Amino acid sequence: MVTWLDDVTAKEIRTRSFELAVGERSVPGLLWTPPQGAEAGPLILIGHGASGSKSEGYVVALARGVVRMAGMAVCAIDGPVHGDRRLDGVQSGPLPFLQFSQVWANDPTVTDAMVDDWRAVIDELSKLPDVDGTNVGYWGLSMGTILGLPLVAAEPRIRAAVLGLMGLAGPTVERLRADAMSVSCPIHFLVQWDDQLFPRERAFELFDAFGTTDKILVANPGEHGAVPDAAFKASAAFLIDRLGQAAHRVN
C-alpha cells in the first residue's frame, strides 16, 4: 500500500514524495514528472550511494534535468539505514556509510529486500498515468550498484542501467559475479581511475563478467566520489536514448 505525502509543482517538475509498504518495511521516495496530464513516459530509477540518500544534491539535480531533457518520470528511495529509514534523523555523513558496510557484511538479505523494494515501487508507480513503468531504466554508482545490479539481473522491465563506482570485491562478490554475467541489458559503466575504495582493477573484472555484448566503460580521472559533471550529464543522456530506442520499438 502507497500512503502519498507532499506533491508540489514548481519550474514545470512535479514532485511527489510517498511511502510504500513493503511487508513490514517503509519504502521512502520521491517522483519526480513532468507537471499534471503529461503522457506516460518511461521510468528512470536512480539508487544513490552509501552516506546519501534520495534528496541528496546530485540526485535531485539528476533526476530534474531528466525530467526537463526528455519528459521522463524519475524515482529515488532510500537504501537500508539511510534517509528516512533512519530513526535518528541523521540524513548524510559517516554514520550511515558504516553502518550500511556492517549491514552488507553482517545481513545476507539486505540484498534481495532492496531488489523486493524497488520492484514493489515500479509495481505501485506503474499504476499512474504519467509513468510508463513497462519501459524502465537504472541509475546507481557505488552502493547503487551493490544493491541495484541484482535488481538489474532480476528484473526484464528494466531496458537500460548506468553502472559503476564498484568492482568484484566485497561481501557479495559471488553474487554480483553471478548477476553481472546475466545482465543483457545495455549497460554504461563508470569508473574512477584513481578509485580508493573499489581499485580500478576490480571494476574492469565486474564490467568484463556483464553478459551483455551492449556495453560502455566511461573512466575519468580521481578519487571515488570525484565524478565529473560531465560523467553525469552523458549517463543520463545513454538512458534517456536507450529507453527512447525502447519505447520506439513497442510503438
Second form
Number of protein chains: 2
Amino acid sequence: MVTWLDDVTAKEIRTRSFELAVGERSVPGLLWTPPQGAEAGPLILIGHGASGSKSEGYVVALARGVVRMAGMAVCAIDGPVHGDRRLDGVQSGPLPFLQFSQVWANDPTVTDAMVDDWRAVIDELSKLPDVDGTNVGYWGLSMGTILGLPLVAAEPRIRAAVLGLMGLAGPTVERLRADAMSVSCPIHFLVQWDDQLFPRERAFELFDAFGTTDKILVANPGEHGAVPDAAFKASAAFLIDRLGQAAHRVN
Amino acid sequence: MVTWLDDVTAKEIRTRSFELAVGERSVPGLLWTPPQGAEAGPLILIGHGASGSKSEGYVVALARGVVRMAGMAVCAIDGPVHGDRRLDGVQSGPLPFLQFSQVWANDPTVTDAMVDDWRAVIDELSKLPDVDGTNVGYWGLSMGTILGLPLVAAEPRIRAAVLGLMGLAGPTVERLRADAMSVSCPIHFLVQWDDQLFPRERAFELFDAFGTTDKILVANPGEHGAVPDAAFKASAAFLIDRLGQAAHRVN
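Pass me the form predicted in complex with another copy of the chain as well; I've looked at the form predicted alone already.
Let's see the whole complex now, leading with the same chain.
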C-alpha cells in the first residue's frame, strides 16, 4: 500500500513524496516528474550512496536535470539505515555510513530487501498515468551499486544502468560477481581514479565481470567523493539516450 | 611554402588539399571547413593511426562531423611512411604499419619531424581568414598518440586533446612519459579494454602520467581496432566543447 504525502509543482517540476509498505517495511520515496498531465515516460531510479539520502544535493540535482532535459520520471528511495528509514532523524554523515557497513557485513538479507523495495516501487509507480514502468533505468554509485547491481541483474524492466565507485570487494563480493555476470543491459560504469575506499583494480574487475558487451568505463581523477559535475551530466545523458531509444523501439 | 591543390565544396563542407614544404619534407594535408566566407573558428588536428592515412574513413567522418556540428576547421596530414608521403602509392595496410614500427624503433628523429610538420601546419593555416590558429585541438589514437602526444606537450596553442589506444610502451617510452608529465591541457583518453597491441595496464600508466588533473579515461570493450562509433562522437564532442569554451573566454 502506498501513502502519498507532499505534492508540489515548482519551476515546471512536480515533486511527490510517498511511503510504500513492503512487508513489514515502510519505504520512503520521492518522485520527480513533469507537471500534471504529461504522457507516460520512462522511469529512472536513483540509489544514493552511504551517508546520504533520497533528498541529498546530487540526487535532487540529477533528478531535476533529467525531468527538465528529457521529461522522464525520476524516483529515489532511502537506503537501509538511511534517511527517513531512521527513527533518530539523522539524515547524513558518519553514523549511517558506519551502520550500513555493519549491516552489509552481518545481515545477508539487506540486499534482497532493497531489491524487493525497488521492485515494489516500480510496480506501484507503474500505476501512475505519467510513468512507463516497463522502460526503467537505474543510477547508483558506491552503496547505490552495492544494493543496485543485484536489482539491475534481477529486474528485466531495467533497460540501462549507471553504476560505479565500487569494485569486486566487500562482504557480498561473490553475489556481486554473479550478479555482474548476469547483467545484460547497457552499463555506464564510473571509476574515481584515486578511490581510497574501493581501489580501481577492484573496480576494473567488476567492469570486466559485467555480462554485457554494451558497457563503457569512465574514469575521473580524484578520491571516492570527488565525482565531477560533468560525470553526473554525462551519466544522466547515457540513461536518457538509452531509455529514449527503448521508448522509440516500442512505439 | 604551401601549395594549395583541390578545393571542393559539397554538402556545406569545403575540402581543400595542400602540400606544405617543411625543410626537406613535403607534408600532404587535407583541410575541412564550412563553405567560403565563415568567420575564423577553432582548428582541430587529426593524426591518423598506423596503416591508415589522412583520407581514411574514420578521419574523414570525424572531420566532416566536426565541421557540420560545430563549424570548426579540421586538418589531417599523412604520418611518416604513410599516405601521400609514400612514393609507391600504397595507402593503407600492413606495409606502412610494419615500416612505421621500424622507423619508430630505429629513427629517433621521426617524432621531432612530425611535431615540426604539425607546428608548420598550424602556422600556415593561421594565415587563412577562416582559421583561428590560436585555439587548436588535437585528436589522435595509437600512432596518432605516439606522434601526437609530443606535439600536445610542445605546443601551447593546443588547448585540448583526445589521445589513446596507447600506453607507456615502445621505443620512445621515456619521451612519452616525460611529455605526458608536461601536458597541461584537458585530455580525453580512450582505452580499448581488450587491446592486444597496447595492454590496458600500460594505458593506465600513461593516463596516470598526464600532468593535468583535467583528464578523463573512457574505456570500451574490444580489441585495438574496435573503437565504437559512440566513442568517436563523444571524443569529438569533448574537443568541440573545450575549444568552444576557450573561444568564449577569449571573446
